[in-house]
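Form predicted on its own, single chain, as structure tokens, below.
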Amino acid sequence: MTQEPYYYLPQFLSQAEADALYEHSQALSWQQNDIRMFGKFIPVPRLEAIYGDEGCSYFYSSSVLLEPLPWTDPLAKLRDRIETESGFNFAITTGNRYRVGEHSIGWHSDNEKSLGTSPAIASISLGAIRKFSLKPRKGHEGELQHFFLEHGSLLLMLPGCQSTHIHQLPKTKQSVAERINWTFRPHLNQTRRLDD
């Protein structure tokens, strides 16, 4: 029986935690980036921020580069009890603020170079439940798996994952409020280790 790349912690946050950090997180840096689909350039369907670690960029879908503005005190607290729970280092956090159902990101996998190798992906949800879906690449096992993802709840991508699956966060017709998704990544560039 093998182990699955991923495990899922729906009540990693308290309600009373995750409320405050989706407070905090409505007040931060938001942007609306483009992206370059099929020759030109679209609107990403959903608002982006980034923060992390110093000279740690990230570049996405050869198109998309992002500039971390320095951690803020609940991120960076929140960065450390992920590393501590799972094991990792993080040196960046990228959020994606889902206001209406049309908002989404498609198929893909978290494969940027400046990640590394293997990289462990940290996902934390708040505000809105919506439908995850995580299905292995061609030639690999495994089955389509879908997750609603809950307030304050912890979705934790293995190292390996990106290799063998891909994921997205589809559109829906139905009426959802707002859900705000940060997601923790290693970086080459980074200089801080769990025994610093």
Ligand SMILES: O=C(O)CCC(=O)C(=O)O
Given for the second form:
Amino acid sequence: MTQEPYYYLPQFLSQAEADALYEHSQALSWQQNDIRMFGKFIPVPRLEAIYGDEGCSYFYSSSVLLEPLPWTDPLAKLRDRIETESGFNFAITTGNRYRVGEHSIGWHSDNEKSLGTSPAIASISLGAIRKFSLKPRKGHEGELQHFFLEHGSLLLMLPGCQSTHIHQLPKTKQSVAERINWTFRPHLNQTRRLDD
Ligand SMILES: O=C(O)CCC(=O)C(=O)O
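Form predicted on its own already given; the form predicted together with this ligand follows:
Let us now look at the entire complex, which starts with that chain.
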């Protein structure tokens, strides 16, 4: 049996911790960005935010540039906790705010140059439960998996996962409340290390 390159901890945060982080997240700086698709700029189907170390900007899909604001205390504490428990370092967290069922992210892997060659990526979910799917790329082992990401859960995509798998958070026609996701990522420019 092969070991999957990710794992899911449904109750990483307690209910009270997840509630407090959700409330904190609502007051942060959310942007409606545009992304280039088939030669045209269209609105990204969700709101985005980014917090992190200075000099660690995030550029994705050859069109969206996110420049980090300084860590807030709650996000920095959460980063420290994920680093301690996972053993991986993170330089930025990118936020996704899905306000309605139409808000989504299509199949992709996180393979931007700034992440380095084999990043670990840690994803915290807050608010409404949404379906998140992961599947192996052609030629790689494994099955399509669906996770119903709970309030306060952690999904850790281990080094290698971005080369072998792709993931998405699909649209839903069901009426859903808002969900916020914080994805902690490393960065080639990062200088802070776990044991600093
Ligand atoms: O919202 C999620 O759980 C997925 C976010 C994601 O795939 C990304 O930011 O690259």
